[in-house]
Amino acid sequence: MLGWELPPHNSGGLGVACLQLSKSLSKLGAKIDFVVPYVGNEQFDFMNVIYAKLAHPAVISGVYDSATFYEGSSTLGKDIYSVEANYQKAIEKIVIETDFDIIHAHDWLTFRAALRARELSGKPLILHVHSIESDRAGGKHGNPLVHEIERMGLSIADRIVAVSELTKQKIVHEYGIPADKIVVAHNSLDLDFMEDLQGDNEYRLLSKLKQEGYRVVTNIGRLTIQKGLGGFLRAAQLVVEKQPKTIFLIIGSGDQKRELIELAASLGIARNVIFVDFQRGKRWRDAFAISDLFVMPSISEPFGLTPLEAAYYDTPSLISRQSGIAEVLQSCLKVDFWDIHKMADQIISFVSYDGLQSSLKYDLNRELSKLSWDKTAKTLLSTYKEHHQAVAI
C-alpha cells in the first residue's frame, strides 16, 4: 500500500482515512506493508510501515494544494515534484525486497510510484481516489501536470476505488474511464481512534460569550478554494444581520487565509469571525465541542470526514450537497454550496431553535453508533481477491 501521509504526519483527512481503513483490512486478514515517503518511527500493531526516507514531513505539508504548484515554480513546487519523483525511485528497491500480492495506492502523489511497482512486479494495481485535481482546484481544471498523472494512472490501473458515487461520476466524466472499472467504497470513522474531551475547554473567550447567549458556528479544514469558505463568509454576513450574537470560528491554514480575513473585514463581520491556525489534539477536539453547529460548505468534497468527527463531539452539521458524505449521512442539514441565502437561512434556523438542535443530535447519535469501516474493508478485500485470482489464472 502506497500512501503520502499517516498521522501524526498528516495535513488533512487522507492520512486518517488510510490509517483507519488499514486497521479494518487487517481485521479481515490482510497483511499490509504501508509505504510513506519520509523519515519516521511510528509503527502500528495492525500493519508494517515502511519509511522510504526521502524527506522530512514538513516539506510535503502542502500536498492538497496541487493547483498552486507547477514544476520549477517555487521551492515548495520543486520539493513536491522532487519528493514524488524520488518516491518512484525508492519503490524500485522496495519492490525487490518485499513480497506482496496487490499494489494499492492512494491519490495522485503515489500514482507514478505505483505504476512503476506494477511494471516491475506484474502485480495488480488498485488506485484509491480520495480526490481528483478538479476537486482540489474548486471545480476548475487545476494543475495540468497533476491532471495528466491522474489520467495516466487511472487509465492503466486494474481497478479504481472511489470514495463516493460523486467521485466515481467525476472520474468517468473527466477522464473517460469506464464506469464498470470503478468501485465505490465510502469512507467512515473508527470510533476507537477518537479521543474523549478532557478538562476545561481551551476556547475560554468563546465559553464566556456562550454564557452571554452567543452561538458558535465552526468550520475546520484547509483554507483553499475547494472548501467554499468565500460563500460561507457571505452567508455569515446574512446570519449576523438577523442573529448578531453568532460567532464564526474558522480553524485551519491554507493559501486563502489572508484573502478570507480581508473578505470578513470587507463584509463588516470581522468582529464576529475568529481565525485560528491548524490545530491538533486537545484544541482540535475542543473546537468541535465549543461549537453549536459545524459547517462544511465545500464546492467539491469527494467525501469529507469532518462532519463525522464533529458528530463524535455531539456537534450537528450543515454540509454541502456537493460532497460524498451527503450520500451516507442523513442526520444533518444539507445545502448547495452556491446557495448562500439558503445556507444563511439554515444557520439562522439552527441557532434560533433549540428543538432543531436536540432533534438533530438525537438522530446523529444513533447514526454515529452504527459507523464502521468494515463494509468498505470487505469491498476492498473482495477486489483484492478478484484481481489476485485473475493473475494466478
The other form holds:
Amino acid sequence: MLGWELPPHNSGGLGVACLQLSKSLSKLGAKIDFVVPYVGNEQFDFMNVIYAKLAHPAVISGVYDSATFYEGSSTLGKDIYSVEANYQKAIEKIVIETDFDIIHAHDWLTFRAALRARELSGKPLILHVHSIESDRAGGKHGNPLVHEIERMGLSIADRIVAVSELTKQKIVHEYGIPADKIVVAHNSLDLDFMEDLQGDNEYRLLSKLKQEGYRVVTNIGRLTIQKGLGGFLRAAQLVVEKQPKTIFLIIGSGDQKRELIELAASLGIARNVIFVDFQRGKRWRDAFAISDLFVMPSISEPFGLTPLEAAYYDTPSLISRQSGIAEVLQSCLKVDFWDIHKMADQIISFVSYDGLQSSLKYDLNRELSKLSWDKTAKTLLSTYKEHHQAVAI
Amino acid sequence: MSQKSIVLYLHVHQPFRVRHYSVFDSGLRSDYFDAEYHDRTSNERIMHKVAEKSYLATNARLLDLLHKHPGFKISLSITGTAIEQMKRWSPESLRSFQMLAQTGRVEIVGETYHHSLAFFYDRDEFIAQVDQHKNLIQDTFGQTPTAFRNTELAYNNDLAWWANEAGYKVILAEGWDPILDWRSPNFVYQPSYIDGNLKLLLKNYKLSDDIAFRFGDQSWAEWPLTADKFSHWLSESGDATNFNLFMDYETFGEHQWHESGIFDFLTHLPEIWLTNPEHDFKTVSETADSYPTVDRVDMPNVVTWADTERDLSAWVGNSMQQQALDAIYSIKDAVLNSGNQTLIDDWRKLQTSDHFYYMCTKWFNDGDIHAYFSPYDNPYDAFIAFMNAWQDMRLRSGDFR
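We have the form predicted alone; now please give the form predicted in complex with its partner chain.
Shown next: the complete complex, the earlier chain at its head.
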C-alpha cells in the first residue's frame, strides 16, 4: 500500500482510516507493506511499514491539509511538490526490491508514485479515494494541478475504491470515470484504537456552565470552507434566540478561523461561541465528552469519521446529508447543510427534550457496538481477487 | 361436519400526519397537518393514493360480492380521522363504504374516534373519544356499534371489564399463543372476571397473516394462495366454529398489490366457501350470538396485534415516545377548559397512535428498514415535528406558565 500518513503522524482521518483498514485486511489474511514518505520507526504487528525517509513527519503532516490552493494558483507549494516527486523515486526503488501482487494507493499525493509502480511492475493498481480535490476546496474548483493528477490516476487505475456513494458519484461526474469501475467501501471505526477518558474533564468552564443548565454543541475539525461552519454559526444564532443557554464550542485551526470569529461577533452570539485551537490527546477526547451534541455541518464530506468518534464518548451527532457517513449511520440527526432553519430546529429540539437525547444515545450505542471494518475489508479482498489470484500485497 | 363461519373483519384508518413543522412555526401558525401536496407527510395525497389503490377498488368488489352472495358478510371498523379525511378529500370513498353498510350485511365496529392509546393514559378522555366515534358512526352509517376494538387491538382484562360495563356484545383481541396455550382461536370465548354477556373473539393470526402478509410472497411455501386451497384448510379444521380473519383493510390493493392477485382471491373466496351449505360468513356480533363460549381467557397484560412481541413497545418503548405521550396528556385540562373546539380537535388528532409509532426505533438501525413505515426520514424527525406542534398547542391553550 502507498499512503501519506499513519498515526501517530496523521493530520486527520486519512491516516486513521488507512491504519484500521490495514488491520482488518490483515485479519482476513492480507500481507501488507505500507509505504509512508516520512522518517520514522513505528511498526504494527499486522503490517510492515516502510519509511521512505524523505522528510520529518512534521513537514509531511499538515502538508496534506494545506496542499490545496484555490483558483488563481497553478503550482503546488514547493515543499509538497518536492516531497511528492521524491516519493515517486522512493517507490521506484521499493518496487524493484519488494515482492507484491497488488498496488493499493490512498489519495492523490500517492497517485503518481502508484502509476509509476504499475508501469514498472505491471501489477494491478487500485486507487482508494478518501477525498477529491473539489471536496478539499469546499465546493470550489481547487488546484488544477491536483485535478490533473487525480484525473490521470483515476483514468489509468484498474479499479477505484471510494469511501462513499457520494464520493463515487463525484468521481463519475467530475472525472468522467465509468461508474462500474468504482466500488464503494465505507470507512468504519475500530474501537480498539480509541482511548478511554481519564481524570477530570479539562474544560472546567464548560463543566460549570453545564451545572447551571447550559448545553454544549460542538464541532471539531479544520476551519475551512469545506466544513460548513458559516452555516453552523447562522443556525447557532437562531438557536440562541430560542435557547439562550446553549454554548457552541468550535475546536480547530484553519484558514477560515478569523472569518468565523468575526461572523460570530456580527451575528451577536459571540458570548455563546467558544473557539479553541486544534487539540490532540486528552483535550481532544474531553471535548467530545463535555459536549451534549456534536455537529458536522460539512458542505462536502467524502466520509467523515468524527461522529463515530463522538459516539465513542457517548455524544450523539447532527450530520449533514452531504457526507459519506450519512449513508451508513442511522442513529443521528440529519440535515442538508444549506437548510439552516432545519439545523437550528434540530439543535433546539435536542437541547430542549431529554427524551430525544436519551433515545439518540441509546440507539447510537447499539449501533456503535455493531460497527466493524469487516464488510469493507471483505469488499476490498474480493476486489483484489478480481485482479489477482493471490491475496498477498 | 358442522357449521363453520368465516369472520372477516377489516380495519380502516388514516392518521393526520404532522408536516415538517418547525420550532419557528410554533406560535406563528397552527397548520400542523397541512403539508404541501407532494410532501411525504401530505394527508391529502396519501388519501388520494389509498382511495384509488385500495378503498374504491376493494369496495367495488365487496359490493359486488354482497349483491351476488346473500351469505356474504363482513365487519369493518373505520376511525373518525379516516372518515374526516374521506369527507374532505375522497367523498366517493366514504359513499362506497356507506353503500356497503346499506346492504345490511356489514357491521361497523366501535373504537376510539382518533385511533388513540387513551385507554392506557386517561380513561375519561378514552370514553369521550369512543362516544365521539359512536356518534359519527350513527350519523354516517345509521348503526350503533355493538362490538368494540381498541387501537392496535390493544387489550387486557381492564378493557374487557370496561366494554362489558359499556354494554358491548363482543370485543376483539389477538389470538396470541402464550395466552391461548393449547386452545384454538377458532371458537368464541369470554373474558375472565366478567359478570355479563361480553364475548371475546380472538384473531387467528396465522390464517390472517397468510392473507395480509404472506399472500404475495413468492418465496412462501404455500404461494400462490388460492381461494380453493384456503377454503380447504378451513374445512379440514375439525370442530372449529369461527375463523377470525382480522386485518388492515389496506391489505387489499395497498399492502398486497392488485398484481398479486389479492382481488381475485377476495372474489373467489365467498364463491367457493359458500358452496358447502354448512359454511357461511358472519359479522363479529352475529358470531358472538351464534356459538356457545368454550372457555374464559385471562389477559392481565396488554396484548396487541403488532409485531413479534404483541405488546405496545412499538408505541411507548423509547424515551421520545414516553416524553411525547406524557406531553400530550399533560395539557388535557388546559385544552379542554379553553372551550376552543378547533384546539380540542387538533389536540385529539395528536393523540393518534401513528405519531408515536413513527418515533419507534426498535428496528430502525437493525438494517430492517422495511419494518418501518413512516413519512419521516427517521424517528427523530418525527419526534421533533410532533413536539414543535405540541409547543404551539400549549401556547394556544394558555398552558405556558
